[in-house]
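Just the one chain here, laid out as structure tokens, in the form predicted on its own.
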Amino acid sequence: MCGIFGCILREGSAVKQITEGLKRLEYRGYDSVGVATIDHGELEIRKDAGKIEDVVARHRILDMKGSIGIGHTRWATHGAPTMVNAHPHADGSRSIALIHNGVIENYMELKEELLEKGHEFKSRTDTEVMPHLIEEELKTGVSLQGAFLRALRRVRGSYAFVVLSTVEPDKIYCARNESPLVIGVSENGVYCASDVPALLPYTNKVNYLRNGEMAVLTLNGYQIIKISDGSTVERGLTDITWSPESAEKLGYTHYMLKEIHEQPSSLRDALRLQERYLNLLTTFLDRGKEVFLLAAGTSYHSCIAGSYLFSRLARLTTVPIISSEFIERYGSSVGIDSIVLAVSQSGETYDTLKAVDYARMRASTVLGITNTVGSTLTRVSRAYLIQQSGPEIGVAATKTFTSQVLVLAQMALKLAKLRGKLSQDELDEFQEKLLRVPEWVEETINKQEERVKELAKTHMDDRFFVFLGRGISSATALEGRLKLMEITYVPSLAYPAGESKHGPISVVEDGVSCIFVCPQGDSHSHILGSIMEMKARGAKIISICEEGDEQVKKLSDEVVEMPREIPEELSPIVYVVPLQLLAYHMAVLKGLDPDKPRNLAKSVTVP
């Protein structure tokens, strides 16, 4: 969730690139900012709570000298968002500056030990123990590399550490365990960052640091070392195909709107899965006696849609489960015959990786769907697919949901063919529909965005929303409600429509807006009855339905009409788009920033 950027440059100001890199990591969420540089052997640290531009101006950070430095945006996990708790943190001699993403689980134990040895602490963070621990190890006469390794072997928890020190003023040390960290190399220097978009203006050649590894960065390159035994790791660079511009707004007011409009392109890319990996994953799924679809947030809603797809197309029963609930609910029963398909945009979601590690310890087969090559999920999975969405900066995921559902649909279709559950004609027809999905999404954006803007203006002051769908559309309803709640903060519910009589209908009255997801298909006749029930209780009815659906139009106060011939099984990918746009435009009308919803961050990489 926090942001890290560090660099060693041949030419130019380190602090300029650091602040620019941190700006490109704002989507991760933060409450304070700090930078450390070394110039002529002198370490300088400037930091404070607040936005990057405010802290940079207030503390004249751009005046800091030196061609080597590190910077950090902090999301508080220990200690309030204050100047003293902001990173970087220093040791007692102020020869070491350290930044950290993650959580040190045994920091109290280490802090007590260091206090007994005379160390003084200034913050209330878990992070501050680490520079003091390195300082203590240096007293034994070992090198900075040796002291860092010894300190790393003592800490427990999740971390991405980056260290700058006057002991070796021409090097940056970094290490990773469960929190992402990427190294980049260019002709002008060497970099490290929490995520690739921060590096793209400077280089597209990267190396993803892996769990249990540290790295030494110098102007001549980098060396990767295993923390456990100090051995050297040889691993080449990966070329990133994203352009720097693809991580920028490209003229859109917000990243979220840009990414909604990018979905036709991202979906076309999601249709370009490598056939052999698609075959491999579906073969594993076919062998499992039980299959769990494991995810959090938006990815969990993708898994709900995926469970319908596997059932309808391949006749495979799957269990979608929220990552944080997996161990408690199914931990005692999973084993060698279990398949766990983990879905995570970043491939670094803490709860998902924790559940995956547990399943692996029980000899279950782990498969993955992610958007990030080289992420932890790709390394711990027996096989994986990349959803190929490109960088997603907006906190409220859009491309993530649609691309993941499309990948799951392709897997379900491939599995249906493998198991002989559909005729060749049915397979060909569904494949043809799959290929039309990007076109339908593009048509929806082009034809319906102005209509959705009108709805947002009409309903921006509504106090409560209920989202309802039947069958696979219940996943669409859940995701639409999540988008609205995430960025407008308007209270809302989402339920399968058939469940409304078991409680949710009690809150429906005059002034409540009910949004129905109504594609054509087996569930269509049932959704009509649910609309009538809500309308009879005074709700305002907004329906997302197929163009020309007169039955739904007659029962609704307002409709958004979707392209014809979309199969119900693929409807979530297209029908969610008006709900994304509704949430976005309502947030903007309310004067809110949809890219930075309060209390949320893009990548949840800590417990």
Ligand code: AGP
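Heads up, when I say rigid core I mean the largest set of C-alphas that superpose within 1.5 Å between the two forms. Quantities reported herein were computed from a predicted structural model and do not represent experimental measurements. Residue numbers count along the first chain shown, from 1. First, how it differs from the form predicted in complex with ligand AGP.
Superposition of the core reveals a Cα shift of 2 Å or more for S67 between these two forms. In the core-superposed comparison between these two forms, T37 has its Cα shifted by at least 2 Å. A193: CA moves 2 Å or more between these two forms after rigid-core fitting.
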The other form holds:
Amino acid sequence: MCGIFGCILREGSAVKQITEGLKRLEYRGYDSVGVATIDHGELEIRKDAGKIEDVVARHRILDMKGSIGIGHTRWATHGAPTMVNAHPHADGSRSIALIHNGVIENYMELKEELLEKGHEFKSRTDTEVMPHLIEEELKTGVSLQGAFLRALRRVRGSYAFVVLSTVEPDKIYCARNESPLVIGVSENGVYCASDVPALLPYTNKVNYLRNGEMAVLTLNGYQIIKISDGSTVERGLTDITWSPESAEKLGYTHYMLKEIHEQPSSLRDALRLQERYLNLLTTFLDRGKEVFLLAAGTSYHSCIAGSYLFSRLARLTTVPIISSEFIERYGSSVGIDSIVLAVSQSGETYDTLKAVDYARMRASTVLGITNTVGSTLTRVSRAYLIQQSGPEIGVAATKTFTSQVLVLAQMALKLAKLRGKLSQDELDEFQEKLLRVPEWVEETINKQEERVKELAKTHMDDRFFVFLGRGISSATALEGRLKLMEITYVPSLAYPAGESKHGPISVVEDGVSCIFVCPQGDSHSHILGSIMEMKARGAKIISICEEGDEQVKKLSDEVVEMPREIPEELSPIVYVVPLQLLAYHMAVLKGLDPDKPRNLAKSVTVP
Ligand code: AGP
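Taking the form predicted on its own as the starting point, write out the structure of the form predicted in complex with ligand AGP.
What follows is the whole complex; the chain from before opens it.
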């Protein structure tokens, strides 16, 4: 996610409102910043890596002239946070400045085509192809609007684009596909921004652009055009009643809830991985004599799910290991034939980085999956993948967990293909299921949140919970338990259900709530036995099961029914959502702040 802001003013300096607007969007990304303005027909761009206030001071951005401009605060997905990778990006003639939020899937092919036509690129970003594409279309003699439309029709992926150009210096062009973009109108000017918080100090009269729409902003207002056929869309302004503070969470009470609801979108971006890096990591995994999946906390739970996926799909044995245990446990045995795949949302977790350093010292190959471009993990990894979840502000990981599992699923599928472990039909079928994951998560949120709220209310005074799952669902159970403990502080237990009779079942007694994760699949028949075991000891049975699963429903006191056809291998991504919502709503009912749980930090960068 990145923060975008643009404005055309009747009076006053654009750059002042742009920098104020970007500051209110800082939660959307904060590793680099840039502004472009036009004054007397001259386009100026100032940008750099760093926080907004630092870059504004360092480059005296407030000195920029002009009553029209655009600005961007970045959360890197392609290319580390550096000056050259910061937005805005310009075309070769420097008459077009463009900012972008999203992921251009086909940027490599577009870039190669433009390179052949003599275009030169300065950055490693996907975004930079866009101003050059517009420049190329302008050469055919069409208007800037025509060139922008043609370029948009060539792009695949998610975007919120905003364009400023000396070709038409009194207009701002913008376009949206999946990444949010909202237009605002006030007495003094016309605006566009990623989110409402940036607009509220100037206007509460807004118009949300929809997917596949472009807009032209002038001092007279705005015109919305359909990208597909160039037809005009008539849609008036709506009034926003949020306070600026609540608007930062887009009306959600907490970032955690916003981030849970963002998962359909963040999962779609997790399906837009950079193919060449996915291939590179897969090649390394294929060569390793032994593969460790290294992580802490929620990321470790992703690794547990990943180990099932690598085994089931690619017949590759991997060892998930908690970062703080790695050196003591495997430090003497890892070596040049070992692959260590470190998974870390922040890319800065001390335990994970310490284990990585040790593995490198032992000549192992270190690979990385992270959400943070430019993080330490990206610098110490031989190769890495960015999961593209956007900033996660809530301390409890939610969207970054589901994206990590989806990334690992794609890697396992890629490896299965490389190793010839699945038939083409099996590969195609699983790929189709992968693409349906965002819609399953969306359906679950829309259909089950009210049900889960009731569960939270019913069980808010429970003093203890047991989370159980079998097979890959043991990862889901562990993650659901961590969410609940982290933000409601209620002691909870989670382990593979088959382990119950080896001791843990002794804590189960009348009234203890047992939450079972039981998708359809190979483990389903076993989980029925586990449910009966707990039921016989008086436990309250809460089951997360497939819609219409009468076997489980008959044994359960309460159920949350999930969409049909979700393959067991992908179930952690979808079945964790009710558990995230349960933890969140129970914390709120208890009067706790889910975004800032006691004793915890978002990134544990200390030993
Ligand atoms: C999860 O909700 C917690 N925030 C915590 O367990 C976290 O997953 C862990 O500290 C690892 O963080 P990382 O992914 O940034 O390495």
